[in-house]
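Shown here is one chain on its own, the form predicted alone, set out as structure tokens.
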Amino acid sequence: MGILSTDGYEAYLVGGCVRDLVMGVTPGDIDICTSALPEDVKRAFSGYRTIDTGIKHGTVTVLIEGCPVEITTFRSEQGYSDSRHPDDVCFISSIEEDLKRRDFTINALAYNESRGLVDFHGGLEDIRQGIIRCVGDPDERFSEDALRIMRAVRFSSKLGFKIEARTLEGMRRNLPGLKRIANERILSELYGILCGDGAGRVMREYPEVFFEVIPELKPMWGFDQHNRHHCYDVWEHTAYAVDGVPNDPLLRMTMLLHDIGKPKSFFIGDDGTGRFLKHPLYGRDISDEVLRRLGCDNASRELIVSLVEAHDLRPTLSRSFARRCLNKWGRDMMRLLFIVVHEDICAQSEWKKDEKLETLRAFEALVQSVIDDMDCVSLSDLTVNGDDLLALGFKEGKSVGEMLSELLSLVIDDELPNEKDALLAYAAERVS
């Protein structure tokens, strides 16, 4: 900022870096607003690398010391056709002026030495209560930017603040313009949401958010499970579920779909008691189509599909079990797994956990011991290969490798050793 006050104009840090500075917080970004106009921003940096980062809408990137800072003119916006972006954005001198077009009034907020802290919005106030508050009308802020509703709600979960009423009820009145937002963006939001420490509580208390953006897991709410392993109904055992993980996305992201395909799959069995019949494959085609319309990048997509698909696994104590699970999964998946399994289980009734719980650290004891002990568990550790076959007669494609499946079934269930000279033996008996 000292370049561009050196300069005669004014600057100052502005938005979440001074509400995190304020909080003691440690920033992420670092934004600056100022009187300078962008072709002033580059002159005044012409000895940094600078970046029109978003030059129409008056923001410059410098990289200063390899940190890209945002520099961005003083403005006002008027319009929001697409319920995201302005469509007239006009440069101003007044700090005042650009801080009523912020969001929330814990962002409208800007600093710097000679004035200090600018707080025209009650923010600082609205940081000590932990509220979340529109700067100005609820129903205006929303309307330009529906994608704000979202922010709000990852705020509220990041931060541990209440969203204020008449705030509240804006968003609630505004959440159909969501679906005027990209829905790459909305995922970005998504996953700021249920990666903050409030994740599960927000759940709670502002569902219709959620519903809104996808709307297959409104089913879920107040879904009662008739049945002794639950004593919550479907969502809320999700958002205990998604409190329970570690707060990375791919994991978050699983436990707030595992059970979407519960509703679809529910019905009372003859002796009263719910039942979810075969609930994780609808959840795995649910999730796949939610994580697809989201936009959601394939490999993260596969990822949480599979854990949905996987995660009302029953383990048997066997080794043989075991080795098919990592054959399946592999070592990566099935440390994930043991993660999203443990979740469910702590989010059920107390009838059983123990026991389940218990059951699942010594499948994951077994898992661990299959690993050390380099079980073969895939064609690669098999002490045969397709050239062996090839030698004994199978003929090259389909055959070699269905030859080589069984072998690989008859190791795992520990009905052949791991050896050459036997699985060869296996092998010659039937050649046609």
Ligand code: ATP
Contents of the next structure:
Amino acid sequence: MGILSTDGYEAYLVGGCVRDLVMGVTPGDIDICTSALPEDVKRAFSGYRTIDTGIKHGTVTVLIEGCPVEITTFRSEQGYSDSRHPDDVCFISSIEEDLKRRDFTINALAYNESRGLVDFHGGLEDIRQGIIRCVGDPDERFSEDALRIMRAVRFSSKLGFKIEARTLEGMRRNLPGLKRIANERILSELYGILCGDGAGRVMREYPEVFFEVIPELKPMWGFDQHNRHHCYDVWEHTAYAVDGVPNDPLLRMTMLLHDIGKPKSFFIGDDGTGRFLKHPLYGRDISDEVLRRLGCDNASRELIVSLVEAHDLRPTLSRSFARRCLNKWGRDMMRLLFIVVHEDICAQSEWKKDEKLETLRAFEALVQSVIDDMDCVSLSDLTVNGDDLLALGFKEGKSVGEMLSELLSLVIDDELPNEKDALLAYAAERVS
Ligand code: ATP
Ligand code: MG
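Would you generate the structure of this protein in the form predicted together with the ligand, following the form predicted alone above?
Every chain and every other molecule in the complex is listed next, the one we just looked at coming first.
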């Protein structure tokens, strides 16, 4: 900022970084706004590496000691005919006008050494009171850019702030505008919301925002489970489960989706209790569709969907079962699965909770001992391979594959030792 002001321009720290500094939090990224035009910014920082991040919108990124700093010319935005992109960006000379286009009062603060804190919209007081409030008229602001609806929920989740009543009403009225927002931006805000410390709370307070972007979640809301294992409806249970796991985007998303198949699979059994037969399978399919629609990358989608499918783990305390689980899911996913299952149980009723948690703990120890003892859990651990079977006279392809699977299954169940002679002898008797 010193460089710009010695060149005669105004420059301020602005937006989220000022909010964070006021709150005593280390800012995630540094944004500066200035009266200098992009070409002037580049000239002033000719000794630094600069990147033309969005010249048209007035943004140049300057790398200062390896840190990217975004420098944007004061601007106002006019007309949002698609409720997404401003039709026209207009460079202006006053910070006051620039702050008007910002979403919330807490983000409409600016600071520099000569003027100190610039606060035209009561942002400081809103930070003190923990309030998220639109700059200007909420309906206008949310109809200009519906993503702000999700940003409001994200800031609430992350900062523990309440959304002010008129702002909330404006959000609710403008929810349909989210349909016009690119899926990737929705997904990224959704991860942000889920990773906040207040994720469960915002799920309870602003559920309609979640239902707007993932309509498949809506049937969970208020869905009575009619089952002793549960003391909450499906949505409430989900909110607890989301809060329970560490705030990692994939784990949080898994918990949001883990019971999405429940409403569809529900029926009341003969004994009068609620049943959710195969809900993890319904859940897997629905989650897969949802994540594809939101443009989730394949690796993340596959992991989340597998965890949803596996979440209803009912472990048998046998080494064979532990080996089969490792075979099916692998070590890394098992590690995540234990977190998911643990938090799923914790978000259920007290009925048999200790018992369920104890079984889970014992099973985790069993899986660990299978890993430590390097038990055979996969085809590559077997002491025979395809070539050995071909040498015995098995036919290439299916019959070799089938015999290898059979041998693995026998070894996993301790019906044969994982020793070459024993496995070959068994196979030799079955060459067709
Ligand atoms: P974070 O801590 O997530 O970085 P942030 O407030 O810095 O939060 P950014 O997305 O980095 O959010 O945006 C920087 C600033 O730009 C915001 O503080 C706000 O003033 C403004 N801004 C960003 N997105 C919008 C938007 N969609 N509408 C209006 N103003 C916005
Ligand atoms: Mg920021």
